[in-house]
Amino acid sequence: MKIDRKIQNFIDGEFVEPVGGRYLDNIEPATGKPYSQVADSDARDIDLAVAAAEKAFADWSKKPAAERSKILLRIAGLIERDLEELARAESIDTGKPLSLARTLDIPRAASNFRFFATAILHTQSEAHITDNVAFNYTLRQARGIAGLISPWNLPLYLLSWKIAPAIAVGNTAIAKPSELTPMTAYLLCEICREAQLPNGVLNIVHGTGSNVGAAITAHPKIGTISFTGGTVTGKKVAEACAPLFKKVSLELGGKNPNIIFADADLDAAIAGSVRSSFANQGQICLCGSRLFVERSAYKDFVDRFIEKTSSLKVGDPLDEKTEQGAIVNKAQLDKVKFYVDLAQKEGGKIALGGSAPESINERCRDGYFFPPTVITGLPVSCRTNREEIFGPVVTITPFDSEEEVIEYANDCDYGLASSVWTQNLNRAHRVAERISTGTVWVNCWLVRDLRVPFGGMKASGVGREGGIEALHFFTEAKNVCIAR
C-alpha cells in the first residue's frame, strides 16, 4: 500500500523532521492496514521544542489577554470551518463512527478555544486589606513551559482541552498527541499557523510514551505536566514528575458505575445508559461501564436494555449510518476479547455480542470490530467488574437497597464518573454525595459545562481541569503584601 502522507513535528511553528529520520506506520482502525506515518521522535525533539518553546514564552507570555483570546477565537473559527475534514480524520484515525466526530468531538475541541479565550477577559485576582497593616493582592502568571500528553480515544477534544487554557493563560507548550491517532494535531497545526499563532506558542511532537512521552516528563524545563491516559502510565508520569517538583494533573481510568433506580424514567434511563455504555464502542473514560439496576426493574430494563442495544449498527466509521466503529488497534480487541472469556471464567452469562462480527464489508474486511456485549450474573467484587477494560462490554447486576448500590458503586480502586437515574430528588442529593467520584450526573450523561472543575477520585487521577481550575492549574500564584 502507497503511503502518500508523512505527519511530521511541528516546532517553531514550522513543520519538520524527527531528529532521527524514523516514521511509524498510523493504522487505520477499520482496516487494520497503514495509511500514513507518523514520526517516531525521541528526546533530542525534545530538546528542539523546548528551545522554541523557551524563546517564544518572554512574548508571548507578556501580550495583552485580548490579542492572546483574538488569536484563540481565530483557531476555534478555524476549526469550525474545517469540521468536515477534521471529522473525516478523527473517524479514520481513531474508527469512530464518522456522525460521532462530526456532531461531538469536533465541535467540542471549537468549543474549547473558544471557552478558554474569552475566560481569561473575565478573570478576577484576590484582594485583601489586613488590619490596617497591610494591603496583599495576588498576582498569577504564566508558569512558562507546559507539557501536553493526550490519549488516543478522543484526540483533538482532549488534545485542545489542554492547548487552550494553557496558551491562554501566557504559557507556551508542548504536546504529545497518541502515536495511534495523530493526524486531528498535525492538522490543528496547520490551523495554528493560519491563525497566526506566533512561532513556539505551540510545539507538537509525535511518537511513542516511552521515548517522547518520558522526556517531556523528565525535561527540567517543562515545569508543568498535565496527562491523560491510563492509570498504569499514570504512575509512571507522577513518579518522573515527583524529583523535580513540577506541577502535575493526572486524569486517568475509570470504571463507572450506572445506577437506575426502579422509580426512574426507563426510557430515558435506556436510552441514557445505553450512550453512555456504547459510545465511541466504549472508549471514553467517562463510560457507563458497570450498570446497576434496582431489581424489581431489573428484568424490564434488561431485556429492554438489550433490544436498544441490539439494533446499533455495527459498521464502516465512515458510513453515516454506522453507529459502532472499530476499536482503536489490535492490542486493545485483544484485550476486550481477554475480558470477555474472563466473565465467563467468573461466572457471567453473555446476554448479547461476544465475539467478533463475521464482516462488515470488502473495505473492513482486516479491521479491528466488535459489538457492543452485555454480561450479566456477575459478583460484584470480581476482575471483571473491577478492571477497566475500555471497550463496548457492560455488566448489569441488580440491587435490593440505596446502601447496598451506593457499597456496590465504590466497591472499585477508580472514582472517575457515574450517574444516577432515579425521580426522587432526595435520592439523587443523597446518593450524589456519597458515591466517590469526581463527576455524578444525574437522570443524564457527558453533560459538559467548561465552567466546572473535571478530574478523578483515587485511582482516576490528582488534580482537576476545566474552567478556572484548568486557568489556576497552568498559572502561579504569587502574593504580594504592601505596608500601609
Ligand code: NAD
Given for the second form:
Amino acid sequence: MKIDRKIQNFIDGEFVEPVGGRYLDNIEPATGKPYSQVADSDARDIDLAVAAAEKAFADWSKKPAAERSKILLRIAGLIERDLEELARAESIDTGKPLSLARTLDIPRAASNFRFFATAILHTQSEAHITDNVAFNYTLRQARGIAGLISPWNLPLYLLSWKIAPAIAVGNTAIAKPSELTPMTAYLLCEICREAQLPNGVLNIVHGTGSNVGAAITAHPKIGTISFTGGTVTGKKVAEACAPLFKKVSLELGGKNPNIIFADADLDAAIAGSVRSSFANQGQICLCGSRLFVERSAYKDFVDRFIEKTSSLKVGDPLDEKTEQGAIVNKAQLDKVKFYVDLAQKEGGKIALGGSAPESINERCRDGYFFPPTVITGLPVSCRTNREEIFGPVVTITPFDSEEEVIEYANDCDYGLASSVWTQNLNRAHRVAERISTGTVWVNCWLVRDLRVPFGGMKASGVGREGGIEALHFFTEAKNVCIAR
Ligand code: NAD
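We have the form predicted alone; now please give the form predicted together with the ligand.
All chains and molecules follow, beginning with the one already shown.
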C-alpha cells in the first residue's frame, strides 16, 4: 500500500478521474505543505456513483447475511493487517499523533466492520398477534442507496462507523470523506477490492461539501443520509433532505461538560480530564471542553490539572513521543486563536498555554500547532463557554452545589456527551438522569461499547447511531399483517 500523490474517486470498483478533471491540494497539517492531491468532484461524479450503486443494489441486498458478513470480516482483517500503514497515513493527513492513530482510530475502524459483520447474524424480527384477528411481523429491508458524509477529525473511524452498518444490512453506499482528510478512505478502497466487495457496493467520491456533499443530499435516488459534522452544516443537510423526505441522521457538534465533585478520586479525575480535554488536540466531538470543579477541590484540581497538562509533549505527529500533534488546517488554527482572544476580552485568565509554540522542528516549521490551553475566571454564560471551539482549549469554573452544576452543564445549546467524576453512587445516577446529553460517562471518558446507542441531544443532532439502532436506521421496517 502506498500513499499516492493523486487521490481519485472509487466508483463501481474502479479508481476514476473526477469528470471535471479538477483536483484540490491535500495539505499536511504538520508542515503546512501539500503532500497529495484530492479529486474535486461535483454532481456529475455523484450521478456516476448513483448509477453504480443502483446497479449493485439488486444483488447485494439479496445476498445472504452470512455472505455479506464474510466480506465485511475480510475488510476488518485487512485493516488490521495494514494497521501501521493506515495509522501513518492518518497521522500525516490529520496531524494527529501517530500513536493515537495506531491505538484509537485504525483499530476502531476494524472493530466497526467486525461488529456489524457479526451483528447482522444475530438480529431478531418482531411479531405481534392481534387477538384472533391478525398476525403481524416486521420485515426489515435494506433501503437502497445510502449517502454517508463525514468530518476530518477521526476520518476512517467515523466513515467506517457509517459504511459498515449501511452495507452490512444490504444497502449500497456513496461515501464522502472530508476534503481535508481523504487519504485513509482512499486506502480503504484498495482494501475493499482485495476483500472482494462487489463493485458498486461502496463508492467513494471526494470533493468539497458545497459540491459533492450538497449533490449527495440533493440526489433523489439517495434516500438515506447519515451525516457527521458541524451543527451549521447539519442544518443545511436537514434543509436539503426535508423536501425529499429522506431518512436522516445528524451527528453534530458538542460543548461537553466535565464535572468533578470534591468526593471524586482526584488522581483518576485529573488523568481522565487531561485526556478528555486534549486528546487529538481537543478535536474530538466528545472532548470535555467545559470543566466544572466543586469549590472545595477547585484549587487542588486546577494546580494538578495544569501541572499534568504542561507535561504533554507537543511535537511532530510522526515522532513516537508526541502527545499533541498539529491542528487540522490554518482556518481551524485561526478559529482557536480567535477564541483564546475572545476569552480574554470576556474576562478570562490564561492559566496555561494561549499562544503558538516557538518551534517544533525543521520539518514542521510552517505547521499548524497550538499548545494545550487552560482558561479560568469566565462566566458560565459567555461565548467562550457556549460555542464549540474544537481545539486544545478548555475552561475551568468552580461550583457550589449539585443543583448549580446541573444548571451550568445544561446551560448550552449542545447536548452531545458529559463526564461526571464522583464516588457517590446515588449522586452519579441523579446527575446522569438530569444532564441533557446523549452520553453520560461516570468516572471515565470515551469508553465505547458498539452495542449502545450513540448520538446527541439539542443542537448536537438527531437520531442514534450504534448497535441495533444503526441497523434499524439503515433498514425500512415494513409491517406485514396477515388475517387469521
Ligand atoms: P463540517 O460540517 O464542516 O463538514 C463535515 C462534512 O460535511 C465534510 O465532509 C464536508 O465536506 C461536508 N459538507 C460541508 N458542507 C456541506 C453541505 N452543504 N452539504 C453536505 N455536506 C457538506 O465539519 P468538520 O469541520 O469537517 O468537522 C468538525 C465538526 O464535526 C465539529 O463540529 C464536530 O463536533 C463535529 N463532529 C461530530 C461528531 C459526532 O459524532 N457528533 C463526531 C465528529 C465530529
